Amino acid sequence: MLLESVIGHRGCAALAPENTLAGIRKAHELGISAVEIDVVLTADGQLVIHHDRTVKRCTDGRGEVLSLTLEQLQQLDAGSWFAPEYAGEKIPTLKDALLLIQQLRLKLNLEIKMHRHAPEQLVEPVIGQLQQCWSDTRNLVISSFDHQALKLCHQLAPEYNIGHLFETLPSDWEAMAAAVHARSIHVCHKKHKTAQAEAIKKAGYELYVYTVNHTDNADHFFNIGVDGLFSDEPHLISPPAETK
């Protein structure tokens, strides 16, 4: 398997702020032997550990990510507004998170956030990051909605492995899994049926669902095949009793 059955979302986003070093310590904390988080760029091309555009939900600032520089970034507070014992967490560097999960020997789910640029702009950084800095690739894979930018990382790295993330599955959902590479579809628990559970399972790709924070909605997915979940809150969720 890829990833594991239960992975936690942006670390473990419902017990410490999301994307952060504290988030994937919880996750660690609690057992959970893999995360998932977003990668981004600043506007002075450094690589840090965020999810949306804006840094106004998860820190004490304001802006566009890409506008805003690595030092400035820095300088926010992401973990007040989650609780105040997590006052003065930092947004991390994509190298500082994957030292981190590598120390505590988890595997990865490393999402490319675009958020308006190019693929070049933020996959080849990314793709570099990765070359100097993890060392399994059996224990990562690459996931992004941009279908341009998985081409590009298979293109630059094609050791790694590649997630190809979807929000309604498309018809034609093979065709663009084959043609980044891909060995694992990721879709939302929302939009997912049986039926599309046991064509990508005929096609030969894991599946990975997100995100399931209800303990029945997990029994669902996993009777049907599905290989994992992502979660933001994993540590309630058991997996099937032959991965356990």
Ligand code: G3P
Contents of the next structure:
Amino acid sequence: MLLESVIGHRGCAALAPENTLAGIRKAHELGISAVEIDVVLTADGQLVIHHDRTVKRCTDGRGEVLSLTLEQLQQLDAGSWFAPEYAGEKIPTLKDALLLIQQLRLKLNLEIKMHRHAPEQLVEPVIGQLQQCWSDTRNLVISSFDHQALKLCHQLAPEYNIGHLFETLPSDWEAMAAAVHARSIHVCHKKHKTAQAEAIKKAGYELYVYTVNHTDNADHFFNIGVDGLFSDEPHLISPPAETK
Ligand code: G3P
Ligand code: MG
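Okay, that's the form predicted alone, but what's the structure of the form predicted together with the ligand?
Time for the whole complex; same chain goes first.
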């Protein structure tokens, strides 16, 4: 399997501040063996781990990530908003996250968030950083909602596994997945239908569903052939019997 049947979403978003090194450590402490994190580009061309376009929700600062420098971003507190014991937690660089994830021997789904950047602005440095810092391509899936970004990923580095993210599965999903040489399809749990799962699996792709935070739903998804679930509370999800 490319990833795992249970994947910590944004690290372990229900139990530690999302997209932080503390969140990645929390997932590992709970025995989770794969995490998903989001990568974005700063004003000065650096790569950091963050989900939103702005820093308002998950730090004590204001403004858009793309108009703040790495130095400005690293002055922010990315932990206090979540809980006092995480005060002082920083927005991590992609490099620091990659090093920690490998040190903990976790698999990684790196989601590229474009926000308002052009694909080449973000994809080229992401691939460069991965080629410099990530040693085992088997333990990595790069994903994005941005089709052009995924195309460029494959052109620049065909050795990486690609996951095509969709919010709603389009009718031409198979052509889109083939165009980026995807190995997996990642879909939203709210809009997912059993027939689609069957079609995706039949076409030979691994199938991952985000973001599943209830154990009942988890059983349903495993029963219809989903390979893995992204969860904010991954420790509450029991993997299907054969992978336990
Ligand atoms: O990669 C799965 C999931 O993280 C996609 O949605 O908005 O949580 O990044 P989002
Ligand atoms: Mg994500």
